[in-house]
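So this first bit is one chain, no partners, the form predicted alone, shown in structure tokens.
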Amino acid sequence: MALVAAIELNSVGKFFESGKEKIEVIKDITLSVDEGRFVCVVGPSGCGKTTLLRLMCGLLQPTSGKVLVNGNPPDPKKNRFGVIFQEDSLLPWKTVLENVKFGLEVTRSKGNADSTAREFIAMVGLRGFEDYYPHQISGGMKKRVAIARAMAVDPEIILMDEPFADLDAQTRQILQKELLSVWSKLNKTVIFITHNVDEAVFLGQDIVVLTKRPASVKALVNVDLEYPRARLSPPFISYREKILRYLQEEITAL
């Protein structure tokens, strides 16, 4: 039997309607992502990789074709997804424990929440943290508290839009590091949203280049490397220059 993708976008576009003018933003994407696949997207500013994201997950309707996660049409009520957004997300008045917690108590019974919050606070490296509210912490650390309140959840697909893209160097990849490390103890199927090309060669396993708006396919590059990845590899800078000359042409493009 044919194994079903986790996400399939079928010829999709999607326009949206300002006074008389109609604004095209998605164009005629054909896409399909298999289950456990860590896909990084990339495009010129303000292509419509946002408008993509939400196209996904069911938060916005196309307008024209389909979009498909495990065969059926997306449903933010019944599928199990994980948004990290680059804005800061976490409920300034709770803890780091009641934060990851308070997705679990949304979806799932509130019996083991608790102790699975706990779980995936650790995972991160937080222990001892539990206790912390967002504004003792630092924007690194409320990353991870964001990342383990998504996984914990047990999404069957993660959504993140630019999330490390207001962290500093360093930060963004010791992040980078402890993200690949979870995604691999809990093989899900990750959507990765970037502008940075370094960022998205060090994560992904397939990198979907989009054009300039409206935004359609421009290439899809499997990163055949092993991880941990050497940045400063040939292999590594080949693909960075890869992917950053398709960039080039769609900026440069008439």
Contents of the next structure:
Amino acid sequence: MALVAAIELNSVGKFFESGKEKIEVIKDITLSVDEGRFVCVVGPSGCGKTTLLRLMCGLLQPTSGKVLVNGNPPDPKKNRFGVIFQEDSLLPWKTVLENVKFGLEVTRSKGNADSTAREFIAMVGLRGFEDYYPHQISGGMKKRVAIARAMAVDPEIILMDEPFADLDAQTRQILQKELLSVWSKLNKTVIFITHNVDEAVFLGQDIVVLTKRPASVKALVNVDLEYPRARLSPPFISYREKILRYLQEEITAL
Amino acid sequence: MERLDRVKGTLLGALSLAVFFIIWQLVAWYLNSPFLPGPYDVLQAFGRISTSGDIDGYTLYSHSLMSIYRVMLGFGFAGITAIPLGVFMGLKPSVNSVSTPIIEPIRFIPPIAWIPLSIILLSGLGRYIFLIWIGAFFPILLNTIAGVKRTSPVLVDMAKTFGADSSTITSRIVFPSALPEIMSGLRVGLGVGWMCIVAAEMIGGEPVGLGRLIIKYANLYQIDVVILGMITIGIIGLVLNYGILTAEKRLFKWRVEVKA
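Previous: the form predicted alone; requested now: the form predicted together with its partner chain:
Every component of the complex follows; first up is the chain already shown.
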């Protein structure tokens, strides 16, 4: 057990102001994630999952409470984050190789950016596609590039915001498996946001279920299943049903 | 197949040009007027002006070169001023709202309307540079602003999460992402600038320049040289435009649209 949690949220609240209105998006979230854990965050759509992720990487500041990453408030200039967005976040004017190098260059990572980038491109199975432009490869391959770019900077934490939501079911399942294999090799802390319960149970060691907006923690579920998980096994299904029930309560409690 | 299509296209283009020249020649023969020379007369004028020069001794080549030189100076100056200002205005909405009331009305003053003022206030090359600058500046500025504003916020967020500072974001995300718009602004700006120079030279005092060539020979009622000047202007404009288009295709091979 690490002395300092990789991510710690202490009664975090977040308001957005639009004109005169104050919208409460996050309400009193307290959460602690140990280093190396794979944590999935699920919640009803529009509940503030993305806001939570942006708070964790310092793109947003909490209105109240504290966010700590390895003991300090998150600051992308000091911390190393590997963030993977739902939308396509590759630079369209750069090749696959240049895109992966971009993160290494901006973070001023040690070592040879070129060889590190190639290594991670190979790890996500894209050897041979180094010189392709994003418009020449598929949506799933673009996600792989984004994963390679995030992993290559040797991040303290990997934050993923519904990264596979736009992909077809088959590609999504393939990428889920690949993500787990990369994660088990690198042993990184992962926060994975999704609205897909099946995905959460397949990937997460812990699942944080959020309430509807303003989001607070509805339940914490520890998924005590070995990897790789079988989707049709009874315990898998019972975890799924449990989470679904929590979500159902939130959706019907409108 | 594609190559065959291209050959066909070229042939068709050549044919339509030939038909145009034939009709022009026929009309010229039919009217038999000193005010409508045929293409053959213009061709002869081309030979004359190219080799022995005009009444002041300047060849077509030196007229063209002078006009291009003036345009390039004004155009370069427009690029140097409009692109940074456009990036700045696109990034800072407050700057945009302060400068819009000044820039918007000026934008609708045609460059030609600036000619008298520039003749009074400036001299020599300065006038021409100013006029080209006025003409080329706004297309470049507006396109740059539009391009900067179109930058995808996800790309900016992505760079931020890697700890990029604002100058890195501007140079490595915003600028390259706005570059296609900037280039099309440059292309339009160069076209407008080219059209302005001719008008400016017609009024300005110097004896060299394609605009001057046209005016000189219009005063002499030698319309063959006037038409020669017009055609030269058209062809140079075409070549300049094509040059930028080619540069665009080279630069933006990452864009799906330019691939074909």
